[in-house]
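Given next, in structure tokens, is a single chain: the form predicted alone.
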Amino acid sequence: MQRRARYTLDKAFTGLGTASVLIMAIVLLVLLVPITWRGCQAFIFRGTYFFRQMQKVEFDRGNTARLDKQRDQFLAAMAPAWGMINEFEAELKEMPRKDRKKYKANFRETKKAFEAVFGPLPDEKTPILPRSQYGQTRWDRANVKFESLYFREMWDYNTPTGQGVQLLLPRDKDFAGTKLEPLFDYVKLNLSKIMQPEVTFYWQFLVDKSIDSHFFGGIGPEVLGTIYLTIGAILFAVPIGITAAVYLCEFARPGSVLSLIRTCVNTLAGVPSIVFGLFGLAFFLNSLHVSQSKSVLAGALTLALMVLPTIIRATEEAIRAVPHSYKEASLGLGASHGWAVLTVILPAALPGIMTGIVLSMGRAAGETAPIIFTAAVSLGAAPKIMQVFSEPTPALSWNIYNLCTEHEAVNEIRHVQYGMVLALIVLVLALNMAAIVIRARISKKLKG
């Protein structure tokens, strides 16, 4: 009965283990499929001629020559469209006031739809932000736009549960019989002529700087940032970390006191990521002055003490895994006990801390609370290796939160979001992989 009994519980045990790793395969599934997919539209999209034109303004990068066909190809196309706007508010003025102002709010309200998707009217002047002086660069937002152009949104609240109702209703039957009305058909009928949409891949959307609070260019600032907030981070935790952890090993007298450092060590990993933040600012910011304001030194420093216990727990089970004959065998053969760890433990612990080393560089990377108050911005340029002393910076995870709260246009670039979020994941598994690959060849150094 008892052997039926064991066998029924290995059973269930294995089911459940096994159950375990499919739910969390279709969660992984499920979380980064979606974010893998419209990430790489970041990436990889169908660009219009504005896209081009853009590249060429911004960043003299693209064949000027066939930059100059299509623009011929761009202004002969448009060229009916301009006529008819034209034609149209010569035709306004000569109206009756009643009917000119039965179709001047219409009108106001069409022409900025026009130049959201076609850009500002030759005769304009050139607005002064970029956003303005171009029209869609991509072909999907175009597409969304030229719906706001073609239909006027209604709401209609005549309804039995007196909710809303969105209504479409086509422009051209606002301007019948006008000299407008052909204008919205022949958009219709000749949009991809106008746009020219190409297969294009960006990749130098990771390298780029941002234009006009990312509504064009990259997100190089924001990766450059990352990349030094994380370094910096490792530099400062991991000497403090090894240290304290083989002092704690090696060197520290069993006891009370002892236990309490390790109790606080356990209870610092399970505070929340703000309040390292708060801390950072308290401390490093206003009482240490590291910086006279936000800057990656501060930064890192915080994230530093985040990551901190990790290591120090990490490095103390590496040690304690080493096999004790090891340092019975230094010491024997007349090595210092602080030697002996020097040489012949620590290098045996050292996978092990590097699998440490390797959740901390992941979480750092990754973290937003700790760098609000210590060392991120919005916008501007990563700092020079030299300004990180003093300047903030740009960082992933915190423009990623700040584009989807706080952008005034948060739907027309839900592409750079997800391409920061796809950037972001792949940056920390290649940190990842880095560290992965290090230890993976000290092991097999130290094995010979």
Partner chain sequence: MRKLILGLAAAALLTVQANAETKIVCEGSSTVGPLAKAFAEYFMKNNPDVSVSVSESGSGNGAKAIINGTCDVADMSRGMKAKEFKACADKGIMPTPHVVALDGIAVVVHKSNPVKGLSLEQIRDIYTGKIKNWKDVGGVDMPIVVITRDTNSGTFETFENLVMSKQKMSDSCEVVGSNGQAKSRVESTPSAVAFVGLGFVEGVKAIDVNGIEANLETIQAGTYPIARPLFMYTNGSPKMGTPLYRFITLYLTEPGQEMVEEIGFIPVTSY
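To test you: the structure above is the form predicted alone. What is the structure of the form predicted together with the partner chain?
There are no partners or other molecules in what follows, just the one chain.
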């Protein structure tokens, strides 16, 4: 009986374990698949004529002869549409005042919707912001915007509850009988001829600077900023962390002081990251003045503090895992304690230490709170290597948050946001992969 109970319990435990692994896998899938799918759309999408124009103007990319050919096609296809608008404007001027009033507001709105899809009209002054200098650069966005040109959105409040219902009224009905009426069907038929969508692989998204607060361009400064911050944090945290761990393990006298220090380190590991952020602001920026404004340096120092406990603990564990006989043999051969630590214990513990560093790098790259007040800005050029001591930087984690909460046109640039998320995840994965490879190599070398 007892044996059977034990058997059942055993089975139940195995089942539970399998189930939790399965749930984790499903959660990962549910999380990663949409992120990857939508993130990839920032890199691979159907770019329109305007995308290639924008690339030529802003980054000087693309084949001029081919672009000129496309421009001719664009102009030829647009000419009738522009003609219709001009004719209607002339017609509008001739109309009796009452009729003119009927069309005026709607026409203004229509023109705005038209320019949102196809860029500014040829006889108009070039707008100052790049976002209104070009039409839609992506085919998917072009279709969305075309909808709001073709249909006029209206809210009907004459419902039983009084709650408004959205009505989509075709605009050609609004302008029935005028010279503008054929415009809508014309652009509908010729949309792809005008926009000339082509499948585009925009890998430069990773290195380009943003144009007009992320409306166009890429996420280069963010990626570079994240790399700077991560490397900076590790540069500060690793030497201090390893020294501290070696001292705690090998040299400190066991007693109440040591256990107090250990408790402190453990507590530090549990402190929320926003506290580190505020501390970094108060200590590094407002008291020490490590830089005049927010800077990569201040952010890296703050991140270093945050990952320090992880590194100390991982190093301690790794040192403790080194067989005692190693140290004894080394001391027996006449090495001093310090020399033994440096030449025998640390190299043997290196794979474990590397694991700690890997985990910390991933965390430093992904954390937002510590850099809000110390390093991150929502817009800025990527600092060059010598400027990291004085200049703030955009960073992936912070800019993802900034885009979805503070950007004025977040719905238009969702693809940028997902592109950033994907870039961050891939960056962290790549860091981990690199470190795993390094770790495996060192282990192999140590085994001889």
